[in-house]
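In structure tokens, the next block holds one chain alone, the form predicted in complex with its partner chain.
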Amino acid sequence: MSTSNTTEGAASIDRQIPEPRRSRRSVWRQFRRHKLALAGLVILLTFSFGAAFAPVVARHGPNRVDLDNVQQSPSWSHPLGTDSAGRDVFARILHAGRVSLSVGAVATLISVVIGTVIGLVSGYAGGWVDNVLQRFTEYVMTFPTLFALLVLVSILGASVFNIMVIIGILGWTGKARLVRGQVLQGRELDYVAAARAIGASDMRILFVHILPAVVPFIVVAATLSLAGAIIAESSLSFLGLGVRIPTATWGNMMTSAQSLHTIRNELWLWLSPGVAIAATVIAVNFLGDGLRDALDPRQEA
């Protein structure tokens, strides 16, 4: 697994070792061959489009209460039915996509930045700094994410902003470990030693020589953690402790399905937001798999 081009030696020269960094075009060619990843990309783009143009696509407003049409099953005028306040489920799903997708994206961005910085520092500095950061990472990992999320959100308040930040702050540990591992390997490479020999500064070595080689791994990890962030937000909101109504998210649209009556008799209320979440996360994971195959020639999917 941990083979680098410099250490693999003569035995594999005739195996045509792939270029360490692939050109952009070959990455795309590789990615295109991965049918599921392409499907994932299409689904994700469709959902993002639907969310972005929600007011145009949906005929009804997401928060328009219509007490004459409460809990209608799907029909022509309400393709996915209406909820207990007569609001159109289809319109709410599109608008909820805005919140759910952006919470996921921002939380992922936060966790990637924290994880990359901690991983870089930890792996490059080594010694006691590494030791302290590693123990800190392990300490954060002992808290079950959903549990910590519940507690922190209840203390700090359940605003969309707080939820984004808290999911991001809880989600960096895996990325920190990944980046650290890659930096530890990268530090020993010949071209890094060469850069050091000609007197390059630590910052230059870290950002110009080591970081670019780690980026593909970060991209893949970020994609997969987008999936995790979307699930985290929806789980929290499903329990009724996340984003508050009337702001719709896919999770809080399913809150009513905590009653057995709704699960049994009002299928449309929880099935469609559930499918939206599941389809998004599946799409993201397919995308992540495709990216891994395309960006990282060494690892077998």
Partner chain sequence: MQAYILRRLLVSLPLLFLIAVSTFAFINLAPGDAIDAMIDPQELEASASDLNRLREAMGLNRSVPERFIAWLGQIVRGNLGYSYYTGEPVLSRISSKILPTLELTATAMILSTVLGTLFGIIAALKQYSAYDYTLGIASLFGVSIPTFFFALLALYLFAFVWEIFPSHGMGYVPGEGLSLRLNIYHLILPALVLSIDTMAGKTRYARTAMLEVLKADYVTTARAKGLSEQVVVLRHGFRNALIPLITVTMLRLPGLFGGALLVEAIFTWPGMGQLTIQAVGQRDYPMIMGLTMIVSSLVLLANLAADLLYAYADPRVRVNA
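Moving on from the form predicted in complex with its partner chain, kindly provide the form predicted alone as a structure.
Shown below: the chain alone.
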């Protein structure tokens, strides 16, 4: 069979055999029905907007020291009070969002790319390739994640870039197994078998026929992974192994909560970053639930 005939045949199969995909309109219609997901989207967009335009929204610089206003309670001039160096907590919350959200987003992207590639190859190739990749995945999964994070950060350093990469390369295993499972199912479907029968290449089958059906599952996994990455960065910073002060992150702003005096008398110092972390994680989880329902082809349009 010639290359041109193969391409034409594959295109003909694409037109004749419907694949389990949903239109963007039906996905949005289903997503709007999930009120908590909409609320999560609004919260996440609000934090993202505040982080992106922090220099405009905040009236003070995040590292501007004002010794005349040390540990001041919330006021009109400082809506969330000041810390032990007189720095505006509201400004630091907004600028910290830049770091925390960026670390979460980039780490999630890294883990999604690694997990998707390994899952696709493992599920579609099968045989010894699948066996080797799955044993490697299981080996990585046996590492205690927090312990591995602490060791790697201590060795490589606590820069923003290193933390992004470390969290990303430790968080791909679940996605790889998820993608592999979906590929194992997808490669046995009728339209994939038909494409294979008329001579479509493995690359075409994998990326044109199988991958689009797996994307919804990857999107949902990515949203949930974002929440985990933010918590991981915050945990490292809280323990003093994350991004170093004076660069603000929600995690290192929580270090003030280690003092019993601060916990009792200066609630604004630790409650503000704590609420930011909790609200973002909950919002991302709600968003993931909404996307899962909206992208599920079994749901009614």
